[in-house]
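The chain below stands alone and is given in structure tokens; this is the form predicted on its own.
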Amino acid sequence: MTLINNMVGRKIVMSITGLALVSFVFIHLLGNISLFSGPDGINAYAKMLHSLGPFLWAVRLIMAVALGLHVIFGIQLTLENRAARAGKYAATKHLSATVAGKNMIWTGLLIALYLGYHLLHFTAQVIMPEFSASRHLDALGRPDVFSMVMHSFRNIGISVAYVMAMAALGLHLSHGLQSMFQTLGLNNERTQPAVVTIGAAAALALFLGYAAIPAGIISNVIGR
């Protein structure tokens, strides 16, 4: 409990949970890219995930706890920083005052809101239930995730919202990685350029990877 009773401790928790969430997001992207290999790719991937049973639910629980801590401490730290800007620890001077850095709380809240919608749509499958994978099986008797995703992202509104959320995720990540290195004492004037480059590259890769999915569906690259 001592760790979370001071600002630096909460920043460490933010860094650890942020790293866990980013790792999950990249692993999730690798699975989603299987859409490009057609129905068999994503449907086989989805079946494999569900075959993990309790392990899958354990991962989901860990990610939910990490997300909850990240959101709660993120809001708390933002309020604390605004109330006592003069009390920021000295190393903060190395963080660049970018658009991403100034809007971390807003990009974070946007991501959280979209995540709620995304889970209702593709996990709980209560949005657009007429296309839900759990109610429609493919030729091999597997939940037809491919068709569900195809029908969903052919809706321009859903695709635009998805791309905007991924842009917010990219912005959040680009500054979040800098903050993580800063908190762990790995960011200074010498390493700052490399940290900025790594953060920007990771954010761009994440955005392009996820945005390629609705773009591929709308352009008929996926599902030919």
Ligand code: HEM
Contents of the next structure:
Amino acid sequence: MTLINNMVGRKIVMSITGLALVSFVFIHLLGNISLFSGPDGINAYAKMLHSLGPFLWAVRLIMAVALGLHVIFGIQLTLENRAARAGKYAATKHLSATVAGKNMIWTGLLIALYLGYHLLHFTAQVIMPEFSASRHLDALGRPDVFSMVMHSFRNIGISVAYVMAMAALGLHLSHGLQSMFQTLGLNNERTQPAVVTIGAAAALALFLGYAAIPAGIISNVIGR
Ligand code: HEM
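Requested next: the structure of the form predicted together with the ligand (the form predicted on its own having been shown above).
Now the complete complex, all chains and molecules, led by this one.
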């Protein structure tokens, strides 16, 4: 209880939940990249995921709790920081703060908004239900996730919205990853420049990896 009652404790919870979320984002990208190899890759991957049954639901529950804590503490910390700064503005103004660092709350809320849309789109499949994978099976009788994603991203508006959400994700992680190292005490003065560079490179790689999917579909590299 005392852990979540003080600011450092809440930052530690933010770091641990952030680590769980970014691990998911990385693994999810590895699964989605199989779209480049045609229907077989992603349809087999989705079928395997769904065959995990109770284990899949246990992971979903853990991730939902991690996301909930991350969002609630993120909002709380932002409000506390703003209140503290309002009291002694001149002393705490961070001239060196980056765009990513200053906008964590906004990129975070944008990602949460995107996630709500994404789950309705590809998991609940209530957005564009005419392309729902559970209604259309492939030649092997599996839900046709490949066709659902292809039809969705051929809509330029949807592709642009996804790429913008991925940009928010990249920006959020470019600050979040190095902040996590700092909070968990995994950096020092000597390693700090490397931590910043590696964090930014990982965020950029995730952005490019995810953005390559709508870009690949629009440009017909995927699904030729
Ligand atoms: C081009 C980008 C993306 C594509 C093509 C994509 C595709 C998909 C698909 C097809 C599913 C449904 C899987 C299934 O149930 O069969 C899914 C679920 C999901 N995606 Fe994505 N995704 C993308 C980006 C993201 C990003 C950036 C995030 C996180 C910020 C994310 C988070 C999730 C979550 C949380 C689920 C639900 C997983 C579950 O069913 O338990 N996705 N995605």
